[in-house]
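Next up is one chain by itself, shown in C-alpha cells, the form predicted on its own.
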Amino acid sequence: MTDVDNLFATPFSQVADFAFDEKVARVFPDMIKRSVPGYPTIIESIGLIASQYAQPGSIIYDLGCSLGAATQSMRRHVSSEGCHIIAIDNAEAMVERCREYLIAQDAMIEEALPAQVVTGDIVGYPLQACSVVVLNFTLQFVKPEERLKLLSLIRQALLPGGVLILSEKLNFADTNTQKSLEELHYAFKRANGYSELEIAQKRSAIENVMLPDTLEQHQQRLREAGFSHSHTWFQCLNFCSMIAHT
C-alpha cells in the first residue's frame, strides 16, 4: 500500500535538502505520479524501448533505480534470452524496498526477467559489458562535473548496437520558454492536489539537490561522450526521454 506523500504540508521553519530516505521511499510512488507529467507512459515505453535493443545473454542497467519502476517494466517486457537486470541506487531505504517490489513481482510474474538490485555509487561503479542502460531521472541529481565522466563509463560498456535511456527535468535557456513551462508544471502539480505551501517547500529542498540541464547541454554531453546520436522520444512540459545510441 502506497502512502500519500504529504511530507511537505506542514510549515518548517527551515526546509532540509531533499534526501531519498526512509520517509521518501515510504511516499515515493505518490509523489513521483503526482509531481512528474508523464511519468506512467515514459516507465511503459521504458520497457518497450529496452525490448527493442537488449540483446540476447547481456547485461541490463538500472542506474539510480529508486523503486524499480523502470526495472520492473523491463522485467514485463524484455523476452531477450539470458537477460538479466542490474538495478543501482545509493540510498538503502529505496534499494530496501525496491528489493520488496520485486519481490511482490515475482508472486504475480511468472518467468519474469531475472533482476538484482545493489546498493552503490553509479558513478566510478565497474559497469560490465551492457546492451541497454537506464537512467530514469538520476543524472539531475549527480553532480555536475561528474556527468560526464558516467556517460563516457556508460558509453564504453554498451555493446555495438546498445542504447542509453535518459529522461530528465529539463531547463531552457529562453526565458520565456522556462517561465512558461515552469508555471504549468506547478498547475499540473496543484491539480493532483499539492498546496502552495507543499509547492513552495519541495522547490526549496530540492533546488540545491537536483540540478537539471537543457536540452541543448544533454546532446552536447553525449556527443562528448562518444554516443553517435540522441534523440527525444518523449516531452511533457519540462520532463523529456531521450535515447542515446553508439
Ligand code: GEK
The other form holds:
Amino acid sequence: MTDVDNLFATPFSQVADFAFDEKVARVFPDMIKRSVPGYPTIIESIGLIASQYAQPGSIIYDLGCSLGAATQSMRRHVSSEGCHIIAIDNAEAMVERCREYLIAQDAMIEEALPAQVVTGDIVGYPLQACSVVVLNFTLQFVKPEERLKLLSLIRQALLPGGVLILSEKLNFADTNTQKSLEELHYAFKRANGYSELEIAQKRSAIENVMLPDTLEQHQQRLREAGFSHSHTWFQCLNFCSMIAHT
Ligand code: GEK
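Could the form predicted in complex with the ligand be given as well, to go with the form predicted on its own?
And the full complex, kicking off with our chain again.
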C-alpha cells in the first residue's frame, strides 16, 4: 500500500520548487497514476516493447527510474537470455524505495531478470552497449541544453536494432490545441480527486522544474542525436510515448 498524495492540499504562503524528496517518494505511485493520463498502460506496454527489442546478453537501461515501475514491467515481460537491467535515478529517496520494491518483486517472481539500481546523474553517465533504453517521463526534467547530449550518448550506446522508449508530457505550438489539452488534463486531475488548490499549487511547484517540448522538437532532436526514425506509439491528452530506432 502506498500513501495518498495530499502534498499540495493545504495552502502554502509560497510554493517551493518541486523536488524528488522523501515526501514525494512516499506518495509517488499514487501521484503519478492520478496525474499522468495513461500511465498504467504505458508502464505495461514498456514491458511489451522491451520484450520485442531486448537482445540476448544485453543491458537494458531505465533512466530516471523513480520507484522502478518500468523496470518491474520489463522484468515481468522480457525473456531474452542473459539480459539485465540497470535502473538509474539521482534522487536518493527514490533509489532506496526502488531497491525495496525490486526485492519484493524478487520474492514474487521466479527467475525475474536481474536488476540493479544505481544512484547517479543520467547526464554524462557512462552507458555501456545496450539494446533498450527507457526514458519514461524523465527527459522533461533534464536541463534543455543537456537533452541533445544525453540522447546522443544513448544513441551511441545502443546496439544495432536497439530502441529508445521516450515518454513525455507535450507542449503544442498551436495555442488552441495547447489550451484544449491542458484543460482536459486539469479535468483528468479533478476527476481523480485533486482540488483546484492542489492543481494550482502543483503547477507552480513544477513549472520551473519540468520543461516539456513539442513533438516536433523531440523528433528534430532525436534525428540530430542520430536516430534513424521515431514515432509515437501512445498518446493520451498531452502525454505521449515514442519509440526511437537506431
Ligand atoms: C516511472 N520513470 O515511474 N539523473 C537521474 N535521474 C533524474 C535526473 C537526472 N539528471 N533528472 C530527473 N531524474 C519513472 C517516472 S519521474 C517523472 C520518472 C515524474 C529523475 C527524478 O529523480 C525522478 O525520479 C524521475 O527522473 C522523473 O516510470 O515525476 O513526472
